[in-house]
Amino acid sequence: MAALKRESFGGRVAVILAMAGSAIGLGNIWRFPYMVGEHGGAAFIVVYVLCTLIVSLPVFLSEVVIGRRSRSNASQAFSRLSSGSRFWKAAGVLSIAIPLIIASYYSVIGGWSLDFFFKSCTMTFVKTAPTQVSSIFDSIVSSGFENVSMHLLFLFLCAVIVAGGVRSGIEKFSKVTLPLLFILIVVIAIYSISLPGASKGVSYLFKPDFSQLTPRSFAFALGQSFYSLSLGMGAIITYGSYVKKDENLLAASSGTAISDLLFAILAGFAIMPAVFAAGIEPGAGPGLIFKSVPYIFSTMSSSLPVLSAVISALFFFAIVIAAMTSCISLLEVGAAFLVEKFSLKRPLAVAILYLLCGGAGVLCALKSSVFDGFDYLCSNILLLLLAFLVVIFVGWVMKKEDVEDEVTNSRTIRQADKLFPVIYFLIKWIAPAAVLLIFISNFIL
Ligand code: PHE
């Protein structure tokens, strides 16, 4: 391969912001709060944190190790580190295919968010009666033109950032938008908690109820934490390859996991109190943010129309940003691959990805069975498969000294050095077993 000059992230903060940008997305907003509520509130959060510490964080670290050690795109990373083995080449192909499939349907959801942001700005929810407001989402989904054009617009915005490069596109964008995202979600949470009747939502989320914890809760917690941390999709391998050699990988990984969890909890505070204040049954998935939340804005609009419009615009703007930073990380996997493997110019590589994901996304936008099929295939099967391969690779194929070298920066980071035996044990034994267990439980529970 031609010796290309690789870009890198500026420093620790930039690394965490970019990785957190990938991690924080729709998973935090529409799945986490609902799962917490349904699986015992604070009790589930304890399980979630344990699963993250014991399994997801080691998987995350493994992806960053593969990325930084190989200093190459996700596809070639495996073959470089295994001196060209066929099997690992195939794993590399998987790590390019998965993010592209996800980007196709993720950007359809991004398109809905963008559409709802525009609709908030034109005060559509304020003008629509509460009983009618959920039909707005249905009409977008059933209207081919609106659905497709918003998807293409959303994907275009993400593509422009990726075409800008690692430093001046992705890093710059996440440095501005991630802090803004946290500010927005805090403002919305404060507002939501101040609504009359909001306390029911807070207790739905946080009242610990250990009796609701079942083996399924553990499988859900792990699956959610994988998805939320963008694991098994090549994204963290790719971002890991832009981390400088003197960066502390353990600190960057934990910083990302903490930001992701914090945001998920804040999203819970932003959404659930308002859902309960409006007297709606909580749910998960698109219905939560595209039906329940607009309902809230519509009911409050009779007394405070302008405030309602402003808060709804801020809310959907936050969702657009969260979805964009995630989608950007998905596109970057393919961009890095095309640029390095075929020596393409970045803008050309991104244009190709735009056509591919845009086209597949059009199918998802027009046919819900394709959308659901892609989601099922990626979230329940491919993601786990790749995560499994990642930990097997780091725990069993790479040399232990090389892994140690990466995690401890050649034994120069004291804490990482002390923790390494535990981390390595988790990567080698616990993480593969846990991934296998969730995989099996997806089919039998
Ligand atoms: N982590 C993102 C979320 O929570 C989803 C995602 C997965 C994004 C993989 C990028 C890569 O929504």
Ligand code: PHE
The other form holds:
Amino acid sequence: MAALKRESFGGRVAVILAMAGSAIGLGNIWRFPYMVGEHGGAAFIVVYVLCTLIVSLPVFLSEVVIGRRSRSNASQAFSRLSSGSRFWKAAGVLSIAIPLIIASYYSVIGGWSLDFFFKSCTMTFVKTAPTQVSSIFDSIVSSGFENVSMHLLFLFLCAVIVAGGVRSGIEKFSKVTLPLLFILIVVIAIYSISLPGASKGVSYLFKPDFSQLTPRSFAFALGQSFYSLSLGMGAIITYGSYVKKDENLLAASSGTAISDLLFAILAGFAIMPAVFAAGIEPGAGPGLIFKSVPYIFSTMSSSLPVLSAVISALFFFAIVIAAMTSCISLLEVGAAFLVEKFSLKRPLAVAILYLLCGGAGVLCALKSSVFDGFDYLCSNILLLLLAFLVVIFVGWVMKKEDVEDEVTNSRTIRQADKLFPVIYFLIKWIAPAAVLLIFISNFIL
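Return the form predicted alone of this protein as a structure block, the form predicted in complex with phenylalanine (PHE) having already been given.
Just this one chain is shown here; partners and other molecules are left out.
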């Protein structure tokens, strides 16, 4: 059967925005602040940045290389580049399963964001006393119907975008929403820092206490970096397959990683000062953002009620968008697979994914133990496993000249050509060793 004609992104800006959209999401706004709170503040941020630049960026580039070289979905990419190896076919299956598991519980968090957006529009936070506002999140989580319905609605919105295709759906959505997201997070960070008592939160982010670090802190930092950059999910392999042959992969990958780091740090400044101002425990876990941010708007309401309501709605709208850009990339992995493997029409493929992820997500919405289990399994085991397989594949299975051809565009990009020996060394030796050590530490520490 002849290969299907594949869509592609329109250019470098579109590539970076789409990949950054996949990377910049709830991993930055929802997960990063509470991970910082649980693992020592600024010291964790230092480790996180180093993990991103030394380990995660080479892994990210490796996934893009696999995608563009194969011009195929994540499952078939390994098989195509390994001449049909059974082992790498199995790795391909893993690359499809992981994003679907993540999408199942990620859409529950997206549902919380959507619920908070609706509550912002009805001025719920403005009308609630600052001392009571954190209880709103607890009431949402304990309400089975509300939790499930918001999860299904959020997932439906993401499915609609994916059904629209690569350029008409994913690319257009990313171009509009990513700039808005950056603007809004800066506005919230400025206000958060100005709150009474927020200086303790700023110090928490600026003054590292390395005595707070444990071996598990390094494991969680790398796991968070992978989660944030959408590594080990098949998403970047899939997006890489839509990158044109003349695009600079190193520039696109570096731009995405730097954008992701910048946004994560901005999210930290938007959340942590408010956490300290509200007297909330920094290590409060997954509900941290949904307790601290409403506090900001509740305190604003006494002097600027209308402005508070407007900014609250815009902020949670931005969180919904951030969650959608990432969830869209997760669904796209499965959509590309079903369309190319079984020749399904894209809307039908997306409908199947909606039923699968929606059903599993209902369990996550109703049982916190299922939610936590999925999150731990993916963040600390499966993402690391697939990332390890990716760098082994690029560093040891693919021909070095093929990798060099992709990274340097047939040696036409001078900077990439000069840096390739270092990049290849990181991919072949440093990244696998680091991922393996972190993976092992999750079981013995």
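Residue numbers count along the first chain shown, from 1. Take the two forms, find the largest set of C-alpha atoms that superpose within 1.5 Å, and that set is the rigid core. Everything numeric here is computed off the predicted structure, so don't read it as measured data.
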Rigid core fitted, then: does Asp405 show a CA shift of 2 angstroms or greater between these two forms?
-> no
